[in-house]
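Take a look at this one chain, the form predicted alone, written out in C-alpha cells.
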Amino acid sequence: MAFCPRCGFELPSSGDCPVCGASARDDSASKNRPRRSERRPIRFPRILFPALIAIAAAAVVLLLLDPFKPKAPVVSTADVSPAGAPQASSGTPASPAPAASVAPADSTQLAAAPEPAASNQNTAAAGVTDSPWPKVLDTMPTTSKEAYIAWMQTHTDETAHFLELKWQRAQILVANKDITSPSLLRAFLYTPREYFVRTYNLKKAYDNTAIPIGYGQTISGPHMVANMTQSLDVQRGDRVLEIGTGSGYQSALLSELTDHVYTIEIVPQLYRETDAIYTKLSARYPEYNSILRKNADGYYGWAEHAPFQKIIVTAGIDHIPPDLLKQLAPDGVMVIPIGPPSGQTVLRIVKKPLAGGGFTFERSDIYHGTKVIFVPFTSTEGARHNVDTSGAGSGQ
C-alpha cells in the first residue's frame, strides 16, 4: 500500500496518483502516516485566548487615556474675530464670531469665589490711602503659563482653575488685538474677575459675554472691557473717572494701571454690594483702597476732583454729558457708548486745545461702525437724561 507524497491519497500498488498526478512511492516512508481525516487538530493552550483579550483591552485603554503624556490646555480661538470687532457689550452680547476651533472643556471642579460681606455703608465716598507704586505687578511673567500660574499662586489667593481660564482668555485677547499693551496685559492677568461676578454666574467669569449682576445691571465681557480700557491708554498717575461702577471689575482693572481711580454708581444697593467687595479684597489687593467711590448720578461727573485725564462711561446714552466734557483735561480721552437703546457707537473722544483758546473734540469709533448695546444711562429717578436748550445737563 502506498500514499501520494503530495496529497496523501491512497494509491494502488503502482502508477501515478489519480488526484494530483504525483508518482507513487513506497509505503515504507509513510506507512504510519495517518490519513488527512484522521489527523489531530492543533490545540492552543486554554490560557492563550484570555491573555490575548487582556492585552488588547490594555492597549485600547492606553490609547484612550494616554496617561504618560502631559495634557497642555488648548486655547480656543472660537472668540477670535478681526481686530477691533466687539466681542460683547455690557448689555446684549454681540454676535459670536465663527468658530475656528473649540477647546475641550476643563473638567476641574469650580472653586467658589469669596462672597461679598454684608455692608450697610451708604456714604458718599470711601477714603483714599497710599498706593503701593511701583508695583510688584511688573515682575509678573507673561510668556509662560506655568510660570504665570506659579507667580500668581504666590502673590494672590486665586485658584489654579480660574488662573487657567484667565490665561486662556488673555491669549485670545492678545490674538484678537483687544490687548496690545504689556501693562494692560499684566493688569488683566492680575485682576480676579471671578471675585466680581456674582456667585450664581461664577462659571461664566471668563466667558466672552455680558453677565447679569442684579438690579438690571451687567458686567461687560472681557473683550469689551479690554478694548475700551486700551482705547483710554491709561498711564501711571492719570486721574481716571469711571461712570457706572457696576460690578467693580472695571475700576479694579484700572487700579492696576494708575493709583488715581474715581468711580460713581447710581444704584444704591449695587454701590453698597460692590463697596463691600472692594473692602473685603483690599487686604490682598491694597490698590483697591485708592479707588475713590460714591453713590450718585454720574451724569454730572465729579467736579471737585476734576480735571480727569481719562473718563470711561459704561452705560449707553444718546448724547455726551456736557459736564463730563468740561471735566475732561486738555488732551484728555473719553470713551463712551453713544446712540439709541437699539445700539450704540463706542466713541473715543480727545479734547484738543485750540491755539486761540477753547477746545475742539476729535471723535473716532473704536469698533468702526459696529453697534453694541449697553445698559441705559439713567438719572437718579430712573428716567433717561436729556440735554436742555441751554446745553446744560438735566436729570429729567
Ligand code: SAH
The other form holds:
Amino acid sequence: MAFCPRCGFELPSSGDCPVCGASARDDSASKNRPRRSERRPIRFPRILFPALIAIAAAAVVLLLLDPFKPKAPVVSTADVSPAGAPQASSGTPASPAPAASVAPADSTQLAAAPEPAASNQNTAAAGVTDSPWPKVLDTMPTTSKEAYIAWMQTHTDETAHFLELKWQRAQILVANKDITSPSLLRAFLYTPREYFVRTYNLKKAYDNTAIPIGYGQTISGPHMVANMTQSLDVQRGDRVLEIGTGSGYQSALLSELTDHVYTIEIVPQLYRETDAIYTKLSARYPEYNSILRKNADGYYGWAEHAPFQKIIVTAGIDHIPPDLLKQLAPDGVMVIPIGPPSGQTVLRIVKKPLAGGGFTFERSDIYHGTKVIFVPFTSTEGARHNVDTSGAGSGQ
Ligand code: SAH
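Let me have the form predicted together with this ligand next, following on from the form predicted alone.
What follows is the whole complex; the chain from before opens it.
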C-alpha cells in the first residue's frame, strides 16, 4: 500500500494523489515528505507499561480528590469591539488572511481556571466550568415548528424571524443527512447563529453559504458546520479542540454537545471580538463559559489540554499538522480540510491503536470526492506552514 509523499494520503493503484494532487514520482513532492518519525507507528518499550499503569492509578486518585475544582465560574469582561470592514462578496472563497501577529495579552488571565494556561501564548479565556446537565435544550420540542418557536421564545431572546429561518435551515440539514443525531439537531436549533454573524451580514445568518466576518475570514456555512460536526460524533464529556475560532459559532455549537471545548484563533483582532461575544452571551448561554480559548497558532495544538477525543480544523492546509495527530486521543477523531488552495478534501481521521503498540490512522473523505475551499491555515507570519520546517517549532 503506497502513501502520498506530500500529504500522507493513501494512494490509488495508479495516478496522482486524490487529496493534494502530488505525483508519487514527483521529486518536489518528496521533498515535503513527512519525517520518518511522523510516518512510523509510535512504539513504547515494554518496561514502560508498569510505569504507565502507576501513573494512571495516581491520576485516578487525583481525579477523585478533585483538588482543582473551581469555586465559581469566572469569565473575562471585555466589551464587543467593532467588526472588521464588510467583504465584497459572500459565499466565495476568502482571500488569504492578512499577516497576523500574536498580540500582547490584552485582557486579564482569569483566576481559578482548573487547568493551567498556555505558558507562552496569549490566553485570555474564561475559566473552564462545567455547565449543568441535562441542559435546558434537552427538553426542546423538535417535531413541530410552532412548539419549537414557542419553547425558544420562553428560553431564549431570539426573535421569531430568526427562529423561523433556523427551523427551515434545520429541516434541510436533516433532509440532506448533514444532521443525523438528535443531540446535534437540538444543538443547531438552540445555537443563535445570528449573534455570531457580524451585523452587516445579519440577513444572511441562516443562508447556506460562508459569510465574511472581517480580516479576510468567514463563518462556514451551516451545511458545512453541521456535516463536519456530525462527522466528529461528539459525545458528552469529550475534550474537543477547534483550530480556527473565527466567528465563534462552531465552538458555541460544540459547547451544547460537551463541556470541554478548546478553540484557537490566529488573528488577534478576531480573537478579541469573538472572546467578547462569548462573554456577552454567557449570561444567557452559561455553557460558553466552558469554551477555553486563546490567540495563537493552532498548528501546534494545545498540548496542555491534550489528549483530545475530537479535533476539528476549520482552515485549509496541505498536510496534517503533526502535533495535532500527536494530541489526538486513541480512538479519537479529527476532521480537517486537506489539499492545495484550489480545493481541499475534508478528511475524517480516526487514530486507531495497534495491538502491538503504536497507531494507525484510518482516513475517509466526508464529501466522497467533492473538493471544498476553506480559508487558508496560516502561520503567525501570515505564510503557510511547510511540513519540512514547521516541526522545528512544535511542542508549544
Ligand atoms: N470555525 C469558524 C470558521 C472560521 S474560518 C467559525 O465558526 O466561524 C477559519 C479560521 O481559522 C479563521 O478565523 C482564521 O483566522 C483561522 N486560522 C487560520 N490559520 C490558523 C492557525 N494557524 N491557527 C488558528 N487559527 C487559524
